[in-house]
Amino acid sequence: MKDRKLLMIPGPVEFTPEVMQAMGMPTTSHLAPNFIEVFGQALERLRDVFLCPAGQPFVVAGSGSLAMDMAAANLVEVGDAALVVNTGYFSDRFGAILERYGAQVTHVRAAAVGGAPTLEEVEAALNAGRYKLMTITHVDTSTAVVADVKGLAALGRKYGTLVVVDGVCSVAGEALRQEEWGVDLVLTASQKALGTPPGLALVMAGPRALEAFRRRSTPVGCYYADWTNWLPIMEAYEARKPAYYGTPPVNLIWALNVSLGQILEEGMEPRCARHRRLSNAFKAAMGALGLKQVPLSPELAATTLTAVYYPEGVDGGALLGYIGAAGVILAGGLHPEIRTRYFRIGHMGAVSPSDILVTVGAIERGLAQAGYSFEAGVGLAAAQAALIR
């Protein structure tokens, strides 16, 4: 009997057997030749995943929040003006981090939860002030809202503003062409669409971001996050030379390199297309079941996860428990304004069509146990039809 539940939350995600095998290898020295080769290869592969040939990758032990902290710590000096394109909880977090380093922060907020500021609203803000940088949460995990990074980045370039993208829930799942779109910095974490267990903060800094860092007139306010310390380490590993600042998480980086190899073997465009296909199938199932999503329009709905309101009269906690008993783990709400009214489903990384169908089936079973009235199998049929198409 299989005593294991399918993990379908917005991170951590399910990982491939090869990635898990790398995690279980005997740990070697961080200065061993075989590890130096693996780390160097991972740094090179990251440029291909971010689609940023001229970028400088940083891979550091930590979470996605550390990656946000690194971006703010190295690019912001006291008094700098920063614009936050706000689509939810993690946009708020970025604003708070920027303020911690002394930035004067302005938010352009969505009119309602599940929405996003328009390009016109963002341009009006950029036109009204002079901002050193603008942050964009590509996919806000609290709302499942996706931002128009390409359009927003073009505005940033137009107004001479550094464009910083929180890609924690998007990199390797949503379309993102860093260099082509003119994005100066993209950050992410290992445990989502990159398909590696939690514990790595990843940053890809483009030439303008590095130039802004080098023009600083004051020291970086966070010792651990300071690129002054990390840049020589990244350069050394890529040159296949030993270096030390802080001990890297050897097995995590080994696993990351395995996953990056799998991502590039699949190809970035086919991988994003696979994520869209699976996402569309899952969202079709939710629609067939009569469940409303948090994003206010289909154009605002992310590919990597889905946020769904509980049906009227259904106890959310009980529903998630029933779904868990049916073999699938989902996540509750996160956005403070609607936290108890919705749940979230992650479908990124190594997720397969079978995973989508199993998850929809578990949701149907949970809904039935919770007393929600619907035609049995209607969600599964909608998902299957979308997958077949």
Ligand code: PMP
The other form holds:
Amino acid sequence: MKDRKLLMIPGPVEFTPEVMQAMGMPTTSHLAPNFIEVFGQALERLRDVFLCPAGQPFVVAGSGSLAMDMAAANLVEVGDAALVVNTGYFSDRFGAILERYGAQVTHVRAAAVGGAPTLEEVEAALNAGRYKLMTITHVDTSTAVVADVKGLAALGRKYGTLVVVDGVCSVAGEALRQEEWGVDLVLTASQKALGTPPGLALVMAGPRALEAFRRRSTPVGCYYADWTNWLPIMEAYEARKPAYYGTPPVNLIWALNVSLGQILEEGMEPRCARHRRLSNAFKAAMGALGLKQVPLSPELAATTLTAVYYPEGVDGGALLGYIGAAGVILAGGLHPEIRTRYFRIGHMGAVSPSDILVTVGAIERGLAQAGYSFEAGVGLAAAQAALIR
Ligand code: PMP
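Output the form predicted together with the named molecule next; the form predicted alone has already been displayed.
Below, the chain from earlier opens the complete complex, with every other chain and molecule after it.
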């Protein structure tokens, strides 16, 4: 029997064979003409993936938190006011990073875990202060809550506030039209819906964000994240010229370019539609099994992952162990208020209908082993019905 397990956590996810092949290629020089071509092409493709034709992409070695750090370090000066639209753990992290660079941070929080502040609440906050920037966590991976980026960005425009979106768990999975929606900066990481192993921090800065950076009166407080260092490098690679500041992770960028090619071949709209369809099928299965989700309403539920409460009386740790033994790796909880009460399933990137069915099947077997009473197959039937529909 094959003993390879299916990885269905909210990042890293499963990657395509072509992407993995690029990871295993002989590493070339970061100044080799063929690598310069690949890096330049990846930068160009990112504009199409972020739907931001006028954006400036930055791709550096690091995780998603470095991308958050880069956004804050380059946009914030000591004393600037920042508004955090808070939907969970990663919104809190953004607040902490902004504070580290000297921002005065105000949080507009959801009334309860699994909720999101309303547009009215955010507008009231924007009205009450003068904020240089606001941050939005598009999908907070701790709650699986999706924010209304389009509506929030429109408010940001109305109040003259830079709009910064943490798209680590959304870019290339959830619909996000950076330029059309008026978002000034979107950041992400390689290991989720972008379909590339962990290790790349990615930022797409729109014209207003770059302008705010250029108008700084104080130096950027983080040497590694400073756009002063990285902008000439990104521009050089895109012009197919050699340049050096920090050694780029050659194989990761090669793999990223392969994945971006696959993403654009699928098309952004069909890709988001696939994520929605698979997410709906998976969520239908959880509902049929009688499991409750963390997001307080279906409209607040992300399509890149699902967060589900353990059933009453079921030991969560044991259940995840049984599901793992049944062949699928899932993630436990993350939000500090409910951490031990729920688990998370990532379904993004190259995920297929078969992956959804395998995962639901493993969850059913795990639940049965954990002593949960349900009709075997109801989750699978619900997912299958949604996939066939
Ligand atoms: N923001 C969000 C929404 C995330 O899901 C994550 C990672 N799960 C991060 C930021 C941080 O990314 P990383 O773990 O790659 O530093």
